[in-house]
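Single chain ahead, written as structure tokens, the form predicted on its own.
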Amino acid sequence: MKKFLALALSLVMAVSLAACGTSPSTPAASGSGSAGSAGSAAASGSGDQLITVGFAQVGHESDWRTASTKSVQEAFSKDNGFDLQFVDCDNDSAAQLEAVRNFIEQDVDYIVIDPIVSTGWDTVLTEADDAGIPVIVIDRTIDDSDKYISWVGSEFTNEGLAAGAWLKDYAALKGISELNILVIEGTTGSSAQIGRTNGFKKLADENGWKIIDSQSGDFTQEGGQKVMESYCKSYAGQFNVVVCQNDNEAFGAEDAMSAAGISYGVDGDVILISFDACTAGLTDVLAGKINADFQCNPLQGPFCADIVAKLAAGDTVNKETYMEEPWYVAEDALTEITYTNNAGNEVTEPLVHVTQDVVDAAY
């Protein structure tokens, strides 16, 4: 048997000493419940034994990913009682599967995966389950297996729906009757790309908007710029909305439109929508370059550490934990949006007008 029983008492004591509730830098989870503040997941008095965690990260393609990696690394630090084995999979699905199998061979205590794509996981997760290693999935989802203990992340479809709801109200406010849209998607087959695409398309179809083209920029600035350069040549004068599925793609799209002499953002000819809401993204919202930015919260590390602490103590954990995420806008003319979310419920949610204080508080 692994060393869980030996550490359980110290973990319980450590978690009980951690501050209750959620720290100011880590938004509370919603939906299935909150994991709360991680605190110190392993007591410093537990001796030399550390809980070994293998973390297979997507890569390093964006500001969001950097923040996600940092959050997990800080939560699973040695000071908190962990030995974190980190693998940057560089957006290579085969490399990620290999990394997880290596974790299983190393007999780590827990595995954390941010899956590059949502399918192809059943076999390796069955191997982890057979080895008695609990798996925590963060950010993106796994669709072809339920052999993981818990998932922490975002409702990507709601992000797309919210973006569509905002665009509908914003266009009405500005007197724009016809929307011709270009989309720069994220990594094809990732749950973020699928959810944001489907959510936004639902609003586009309902309102009769024209999506002229939709191509993958692979969640990178280089990819966003390359796709937008092609769009500027192929669809010159034909579009008035660009939707980028993360901030880094938006930065690339900005560069391409600027080079082509196309104005965008507040008072521009093109409405620019983005996702993630990293510090650099919100800086561009503040500057009026991006009209609206829909956050995907990357600070999931503390929630994962709390899940490990609870499991080691023999407690049950939520199968799903949704991060709280605000929607940011460059102008304060709209203060809220109403839409039907992916669960079929009508919701009204506030819009956060970006100021310097908002940027300063961003991840």
Given for the second form:
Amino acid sequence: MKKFLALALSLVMAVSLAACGTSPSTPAASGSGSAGSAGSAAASGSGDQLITVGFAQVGHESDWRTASTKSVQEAFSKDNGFDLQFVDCDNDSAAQLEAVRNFIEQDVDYIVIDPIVSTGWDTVLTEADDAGIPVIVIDRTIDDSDKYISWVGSEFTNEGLAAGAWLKDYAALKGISELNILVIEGTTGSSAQIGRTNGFKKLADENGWKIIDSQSGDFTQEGGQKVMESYCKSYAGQFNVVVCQNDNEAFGAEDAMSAAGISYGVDGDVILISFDACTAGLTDVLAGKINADFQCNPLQGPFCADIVAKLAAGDTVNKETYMEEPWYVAEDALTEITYTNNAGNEVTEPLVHVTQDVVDAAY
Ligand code: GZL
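Now show the form predicted in complex with beta-D-galactofuranose (GZL), given that the preceding structure was the form predicted on its own.
Entire complex below, previous chain first.
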């Protein structure tokens, strides 16, 4: 009761976001719920009645994660009326479950989780539910429990489908008839790894492409480099496409291929595809090192704060909200892709040709 009473009296939701809406990567929530523009929840009034929020973050493995953490910390600032208890779970699922249990013990007002992996959650979410603490999930999904009140994130399978759709059109444009592909996956069991893998593989199967090998680089640069070094030894001369499931893995793969004397990118022997489209990733797209980069938008903080503000005001919230995510390419030879998305709808989506302005506006 204390949660709602204190908040209902003191909460004012300030509409904002438009002020920072210059970047193509600025999130514009869409999806099964109310899209609306994200705002920043601001608590005012009694002053000491801050909203306590426990946030169990995946870790600090990538540029994407750094942007995600910053987005949440800025949205849940003290100035906005929040007391954020932040835990970096360092890619350790046991530590993440422990962090959530500690939040329950502290009786925080709300719990936010970015789940390292998509299973193993129902028990602890039941404990949060029994304690009357609403749970909001961001970014990755929880697939073995629905005991959370809302989720804001990405459609990872569509990211993989879009990458496959682009590769199909790009190969046709370049007259490449045979595609022999190496994949460096993200953290095993994460919904991002599962979705991107399944989406891209669907296009590979439909088009008879050969995926020679697919191993996890754990979304890190070190992991991407290690896997690519192994690939260069095992499959030299056998591959002409490398798919990295995030930019940091792509940076590692670039270093490994350069060391092995393998050319990649727009003028190279190997097509390099990446996901996330962080600033450093788009810098490599602009340089022609990465051929295409499929954005995964990390800026869920304001949307998550809006959800808390609505809950505190006694409003209903949507179960899921999808971030909008552009697809970036190094060459302007293709301007759009058409594919059947994960919902079974045929969609045509633009391809953004990367210029310095696009890099400057990235997250
Ligand atoms: C995807 C996110 C992934 C990013 C990686 O939404 O969880 O984790 O693609 C990050 O960069 O490490």
